[in-house]
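In the block that follows, a single chain appears as structure tokens, in the form predicted alone.
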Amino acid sequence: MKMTPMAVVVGSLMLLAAIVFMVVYMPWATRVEEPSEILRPRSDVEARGRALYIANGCVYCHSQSIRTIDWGLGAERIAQAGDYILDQPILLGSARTGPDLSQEGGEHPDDWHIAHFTNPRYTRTLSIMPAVAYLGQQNLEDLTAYVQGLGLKQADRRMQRQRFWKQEAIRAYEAGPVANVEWLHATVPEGWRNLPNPYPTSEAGLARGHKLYQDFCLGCHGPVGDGMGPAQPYLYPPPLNFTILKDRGISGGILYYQIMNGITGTAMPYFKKELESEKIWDVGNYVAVYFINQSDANTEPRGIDAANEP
């Protein structure tokens, strides 16, 4: 065959053709239109908040569409076609440059996102978010709005909580420091507050928390713990003043608890996702140690020690 000039046209005709009907013809006409069990419209608010994550670029860094091959990343619940059929343009996102946000709503209470909008640096120190203060205090709620109602009905769920644990944990610091730290202790499983943290402290596990507590804590809980980081005038209640708790009977397994689970209602993330086990409770000792100065570490009841401890 000579590449004659009807052959290059009739040739980019054909390519063309079928360039249209894989990613024009094939979408539309295997196109899903059931909703899933979680789908439901978006508010007015929630739709400006769209339009912000839009022309801002937030689409660039955070996917919104967990799939099976994520699911030893944390998720729990696999994105469904029916999930998005409401959405024009549909933002699945290619990159996680920034963490998915398909299942954000709820994840954290409000304030929590107005701080980390101000300056992501703010409640994730090692973050490479742009802060996008500039946009203003109404458009930084209609942007939260938005991300409180990524993953729908499910995301309605975990709002309705934070907000009820909200008004508990407001109710606790509002009675003052003790009522509070009774209420913080409350929360915990009684299995936990009696546990100690089960490693010896050492110069290389108090390295290891002061390197996690810099990574971690530092944008809400201060430099020197006293709950007064960037991230404290933005958030109601406060995030707690370590300094308060000595003689309060805090335990290690307090502590490695409220690190681990969060404390829902309050700027208090949970880390089981992000930490190991060792890390959490090596944090928990560098608290302990640098600001209640009181550490329970490898007190009794304690087991056998561990191959690798001194």
Second form
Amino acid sequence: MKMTPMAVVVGSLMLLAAIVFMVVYMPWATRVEEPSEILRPRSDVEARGRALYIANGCVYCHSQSIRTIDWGLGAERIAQAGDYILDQPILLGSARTGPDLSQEGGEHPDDWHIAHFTNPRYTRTLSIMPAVAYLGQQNLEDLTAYVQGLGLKQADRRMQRQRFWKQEAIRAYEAGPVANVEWLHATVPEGWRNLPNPYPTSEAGLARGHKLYQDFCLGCHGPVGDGMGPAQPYLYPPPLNFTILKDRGISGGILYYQIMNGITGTAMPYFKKELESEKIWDVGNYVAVYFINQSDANTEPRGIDAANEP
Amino acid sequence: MTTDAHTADQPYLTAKGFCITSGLWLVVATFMGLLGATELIAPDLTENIGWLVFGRIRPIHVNLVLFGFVTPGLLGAAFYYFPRLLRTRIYSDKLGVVTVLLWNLTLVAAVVSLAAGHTQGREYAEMIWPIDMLVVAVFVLVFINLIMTVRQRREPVLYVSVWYVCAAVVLTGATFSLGNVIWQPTSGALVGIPDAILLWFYGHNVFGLLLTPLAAGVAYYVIPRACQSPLYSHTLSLLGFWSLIVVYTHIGTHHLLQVPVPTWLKVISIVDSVAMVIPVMAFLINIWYTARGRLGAIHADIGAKFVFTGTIMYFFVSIQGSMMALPQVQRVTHFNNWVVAHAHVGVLGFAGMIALGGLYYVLPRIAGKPLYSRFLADFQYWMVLIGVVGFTSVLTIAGLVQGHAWLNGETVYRVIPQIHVYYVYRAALGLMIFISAVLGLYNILRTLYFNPGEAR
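To complete the pair, please output the form predicted together with its partner chain; the form predicted alone was given just before.
Let us now look at the entire complex, which starts with that chain.
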């Protein structure tokens, strides 16, 4: 084959045109135009927040694309082409340096996000996300609105739930510590309330609890459990001061349930996806021993001692 | 590949300009990479300095490496070997110098606008429309200069390096315009899933139709010259060239295997990703058989040493890339640092190494004097080699930790502290690469200016 300038330039351009037709034009011509069941247009404030998300490069660390294999990660819904048909540009992302955000909307109340954006380590002590307080309050609120809309109609349902329970939580908080603790306990199902921590307090268990407390709890509840962590000024109702729980009917079961399930409407997230059973018992007992100074670990009814107990 | 009176006394101003551009932006680009890597270890280091936030530093790093360091470096060599291979002078050094200046202006505009948060948010296509236009303009200017040089040639046969460079410039001009959706100035994007398909078609072709053919062009020039042996096979050159254009352009969707895109398109991308062994091995067998028995000559020339090492990296990155396109492999490797490691073997290990090799091969010949410091160039060689191998090792480990932990049901947050130590190693290795880039720039400038060596 004789390679002339014409052969090189025109030949390669013709090949490119044919291939573009196949792998770019054809997928476009046959694209999905049906909206998925969660699709809705974004509001103006959400669109502004999305522009901030793009401008500050959030997309480099956060995917918005839940894969079938993410069921193993606890995902509830797999991405569909119909979720994206209004997105220009689409923000699938290519890395999970931070978590996927496709269904982030309504996972936390707004004030949690403001604290998190101000400095991510206020709410998540091990986070490596940059602080974005430089955006200013108005922009932080827009960005929060965008994130709270991720998941679209599903996010809207979760946000409704957040707003309802936030009112309840504020009412309880403003009624004073006694009423607040009563309300917090009353939200835990009966069976859990009477359940003591089934494992005895041990040095090793407290050490594990201490580490977990630093990694997950300290940002809001503070290093001494008085609810004065760095996120506290941003949150309302504020994080619980554990010391007020003493002699007010606290149990290992209540601590376990609240850590596992979170308290929707407040900044208290659920930890059931991040902590397995033993870790929740351990961090609950750490709080009970050090901050409440009242632990029911290993009291009756406790069943048969577990095989690993000393 | 002979020289004669027509080529002997050229100033090579365009080549010189591109070489300096490459050396300069390598320093800036590696600094940005180092800064980003450090922010992943110490996220509050630049707390609330908006234009230094990780999400803005990262695209600056990536765009500068691609368009500031590697592309100009490879073009610098091309503007040297085009006149020599074609036995003529460069069409217009005046146009070439204007192109270099415009290129640098474009890069400055890209850095400033990205740092200020003006981005279209699409990976490798971040730059806003006016800057896209500047990029297209410089590609057009480069193409005019090269194709006119081809037209005024006195050598009837076009050597394979010339094919590669001409095709790279014209095809990238086209895919860049397409991928940046330049008919949509505001958004620079399509809507929905087709936007992702187009983006990764273009994104992967930055490597497939720009860096790879330009690097192949340099390797095809430097290795036979350094070895003083004829190219092994013309047939393999042809096979490698045409199969690269056909196969590479089909594989972009392997970035989207876990996304709802049409299955037939995924199948095409996987099959062609595996078929990448054809262009890769056609090129490598050709180069390696040319160098067969003559590794001493390669070792003796620092430029050829860089280039030859780059071809070895090309082998690894391509075989790895073919494997990563397999869905079973990608279940572990997608979304994590494995991919970052892969990208660095490709862009720094392969294309970057060959760009540096091209620089160090042509600089003494342009200057008419030996390289200012062979030691500094060797030092840079080892720093980049250790840097990129170490980088790949630690990030691959981090990626495996992440990928397996996620498949095991761990959340992303739980795995962050587990990979911290690898981030520390990565930043340390990045520091080595950055320091060697600074010394490299010094070496380049001293070779061209204030060179105490004797003219030859």
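Under this definition, the rigid core comprises the largest set of C-alpha atoms superposing within 1.5 Å between the forms. Since we're looking at a predicted model, the values are computed, not measured. Residue numbers count along the first chain shown, from 1.
- Answer yes if the Cα of residue 12 shifts by 2 angstroms or more between these two forms on a rigid-core superposition, and no otherwise. Passes the 2 Å threshold, so yes.
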